[in-house]
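Presented below, as structure tokens, is a lone chain in the form predicted on its own.
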Amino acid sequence: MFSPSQMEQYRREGYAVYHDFLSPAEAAALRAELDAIAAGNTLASHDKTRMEMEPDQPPEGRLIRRLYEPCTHYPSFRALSDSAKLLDCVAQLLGPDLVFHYSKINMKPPHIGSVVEWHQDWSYYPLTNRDSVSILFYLDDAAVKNGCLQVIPRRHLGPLMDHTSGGFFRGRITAEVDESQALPLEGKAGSVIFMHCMTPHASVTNTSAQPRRTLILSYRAADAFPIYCGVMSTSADPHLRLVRGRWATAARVTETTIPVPRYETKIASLYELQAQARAAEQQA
């Protein structure tokens, strides 16, 4: 459970850090559990459907940039998911009826582990009220040099911020940023980071010999539904499920405008999207 500060830092600043939430012996059986999911996978051969390569590698590389939905192919992640321990936080943050949203790794691996940029998550998921929490398992010791997470601390209470360019989603925030707000997230493996789904974050390239590997889960209260927004809106349906209560048979609507996404093209992952805004931006 969260202590009161806990609390009131996640009201106030947008996020709460819970360290030591898994034991050294729990996170070193999810990261073999990882190991062993990676092993015998290339750029040139791997499945689309349960991971992403860094693309920068040859053929031959085994360098994995992101898997999808661990909690909902793997059991030891699926069981962490799950766990009274996890949704007792997640409870007092979004009140007792949860439903379980996505998960995925960022694995970050050494020296060449790719940037995410400036964005909040609500602009990829409109939701009819704000109670979406991101959660980050460090599972391996995060830090500036391997790329640990940064936030914009307090940003969460205002607008979204704009993430559109030429009528178009771009998945990053392309309104200015303020750098100088900028918080870096360290933590020692088991560490977890509780964020609300409006605080701006980010994360550099790792240039360390070290990984980085990050799970992330998010929920929703049972009443934030979401807005359909086109074929992407409905890429994490298979995945849903009711972790603790109730479905919700209303939305609860707290919003007065609620932007939604246009996207270009269909895209796998934020990755994805990000790069292609990248690409544009220089072409033009």
Ligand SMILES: O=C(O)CCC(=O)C(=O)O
Second form
Amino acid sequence: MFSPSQMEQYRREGYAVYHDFLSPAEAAALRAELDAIAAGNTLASHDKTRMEMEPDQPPEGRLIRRLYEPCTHYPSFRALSDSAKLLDCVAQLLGPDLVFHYSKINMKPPHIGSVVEWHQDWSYYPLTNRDSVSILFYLDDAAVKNGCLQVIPRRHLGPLMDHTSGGFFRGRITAEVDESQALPLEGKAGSVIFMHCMTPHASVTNTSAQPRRTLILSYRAADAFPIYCGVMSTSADPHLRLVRGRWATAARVTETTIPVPRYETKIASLYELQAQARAAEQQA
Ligand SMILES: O=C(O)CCC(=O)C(=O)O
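What would the structure be for the form predicted together with the ligand, rather than the form predicted on its own?
Next comes the full complex, and the chain you just saw is listed first.
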């Protein structure tokens, strides 16, 4: 459970860190499972429904950028997402009725691990209210040198920052980001960051020799309903689960304006969208 001061920190700063949430043995068991999941996959031959590879490697390269929906596909990750210890914390932040939204693992392998540019998660999946949290479990020790998460504190209470150019969603903040406000959140394997869906965040390329694997889960209050924006509004549906309380029968609407992502090309992952935006910017 969160202490009152951690709760206060989350509400004020838009994030809270729970150190040693997982024991060293629990974190090691999840890493061992990741090694087993990764085995045998290469850039040339991998299961595209479950993973995305780092693009800058030879065809036989084995570096995975992201695993999709581990809590749907693998029992140990599922058990963590259903655990009372975790859901008690989520309920403190979002209330008693909770929907599990999605899961992924960003692998950030040594020497190559892709950059994640500044963005706010709510821009990807607009909801009728802001009661959605992203939870990042560090499975390796994470520091600035291997691309730990960075956040801009206290920005979650304002409006959504612009993520568009030319009328299209770019998957990253296109307004100016005051990086002097950026706060790197370093932590040992087993530390967990609870981050408000409106908190701007990013992480740099991993140029170090240490991996930085991070499991990311998202939950929302049951009455935070998605705003329809095409196929992206329903792509998470197979993974949605009521994990506490009841399904809502009414949407709670706290916003008067809700920006909706409009995609210029085929819908792509965050990494691809951000890379497309960088390439377009360089050409302009
Ligand atoms: O892996 C990271 O450092 C951040 C990930 C993230 O923000 C995302 O995948 O949406």
